[in-house]
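Given next, in structure tokens, is a single chain: the form predicted alone.
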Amino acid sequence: MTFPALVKNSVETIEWTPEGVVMIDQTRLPREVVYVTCRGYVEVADAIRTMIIRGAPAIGVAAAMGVAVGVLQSRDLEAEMPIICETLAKTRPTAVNLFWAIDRMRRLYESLRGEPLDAIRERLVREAQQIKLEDIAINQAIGANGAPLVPDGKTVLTHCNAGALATAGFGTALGVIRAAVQAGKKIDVFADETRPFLQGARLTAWELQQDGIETTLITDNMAGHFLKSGRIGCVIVGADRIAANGDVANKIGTYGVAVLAKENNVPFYVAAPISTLDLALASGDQIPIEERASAEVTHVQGVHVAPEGIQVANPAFDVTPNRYVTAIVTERGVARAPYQESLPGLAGKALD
């Protein structure tokens, strides 16, 4: 397929510079817009681990750039390349884009063995930059494929942040919303707050506000009320990993939204690039789920809100079974059930 022309982003998530990998610090939004510079691959790994940068596609781009900056600084690439890749791979276990990007950089390095070191460095830096450009174009193609699914004159509900901040630009779920608005559809957005890290409240609401798209923030436990009201025309979310059967891992709370959507006959769409597919996994039961620090639950923006010593569970993701997924929107088209047939077909579809 032919990607649409790149559109300038209102938010610059991540950038390669001579000083290092520059990324917006998403932990400080929306109160402050601060950019940090990671001058080594360990700093990039720390930024991914601490969620300075987050969102599956953005993590993939960051990992590729982390490999590139590590290669630039390496004095013994043969010995250090596995360490660089392993350090980045250990940051977060659920988003498959992380491993996809590292593997792409590793395979390119393997193909360049025997070349002069400067040539290897140059090629890997170019590859990381190319992954970013491809991601933006892919997101815009997802938007173009998903926009026709958005009903005109209705509200769209989204959970977590799957926008420009979660990608190299434009976004997956928010990319569909942006494309629908650009197509002239009269829509507004309900953004779930997305406890406990508040990506919806802090990031999605801020990002859509920057674009002038009418947005209403709701708490997570309001979703059922509004889905029942008839106001919401569809739900659109992103994904961190999609199994071969169409089971979808996404931010914790997504499963509940999907069940409520089905109960109220509201379409539930997932927007994600082909790189988010993990066709080696038969079902979502095999997707590893990251468990994050208890302080994310016991504290809100640094304020302690729970009893001292209380036991905490904090899975960062849940898995939505495929029976709740109306369609999966990718850059190569829209997949529908049975996903065991439609997803491999899109994954193997050649790009023009």
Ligand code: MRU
Contents of the next structure:
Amino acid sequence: MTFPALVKNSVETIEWTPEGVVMIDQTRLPREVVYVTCRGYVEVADAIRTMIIRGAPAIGVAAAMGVAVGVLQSRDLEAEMPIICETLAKTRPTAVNLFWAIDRMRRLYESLRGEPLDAIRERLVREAQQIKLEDIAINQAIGANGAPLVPDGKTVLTHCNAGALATAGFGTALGVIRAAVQAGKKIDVFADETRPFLQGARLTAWELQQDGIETTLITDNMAGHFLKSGRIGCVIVGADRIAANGDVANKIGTYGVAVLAKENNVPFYVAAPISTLDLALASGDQIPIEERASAEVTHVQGVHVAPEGIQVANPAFDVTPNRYVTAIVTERGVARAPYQESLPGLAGKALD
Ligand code: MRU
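Okay, that one was the form predicted alone. Can I see the form predicted together with this ligand too?
Then the entire complex follows, led off by the chain already shown.
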């Protein structure tokens, strides 16, 4: 497969350094641009769990680097490799990229059994760095495939953050937007704030502002109003897991946006790498949905906004049924319904 040449990342999300795995702390953006260094695999697992790093492809890269750090420090790989993998796999349940990356590292380790320890270590570290580089290139290919779908002269609505921060660089949904802008299209972006964790307000708005892409921040409950107005040319979101029938798990609130888009005849596009497909699951009903801490709902940026003792529900993701999904943009092409046929076709497609 030949990927387009790499363009510079506006934001470095995660990096392998001699000191450890360095990540931009996404819990503190945009108020502070702070980097944290994870020196062991448990620290990497904590960073994923606490959302210092988040976004499906980014946590895949982080997990791969976590395995590599664990392998570097282990004195007994045979005993510790399963523990390292399990610790990282237990961090977050919904985004399948996490399990995909850990599996890729585990399978490579198994193929190297019997080799000298230093050679195994060197190979696994290289693999984790390779997963990162591939992710950036994949996102650029997603961008190239998706840019022609974006109507010129209109506004693109997005939900959550599926940008450089959610990946190793360039982004999936925001990668399509970046590629459309690079192709000369005159577009602007409406970013849903994305309660409760505010990935849209804190991360998407910040990231697009860094790139000089015209962006308007709206609260989640304004999406229907603007979708009805005729100004939104399309919706583009990322995904955490896509079932074989094209049902899409993504950030909570995505389903509502998709229904509102269909009601108003606005195309609803999902941009995701092939590693986000989980073709073992027949439908989205089988996708595990993470339930996060109630404090994310009762508090806004540390300020208590709800009565003490109130019951809270906090599912971090929802599943959008395939009938609302106009197309799924991947690095290997654009899938349309019936997804049971188009997705396996793309997943099995030989790379150019
Ligand atoms: O809880 P998060 O912030 O990890 O959720 C992220 C999302 O839902 C993204 O839209 C998805 O991972 C795609 S990122 C390219």
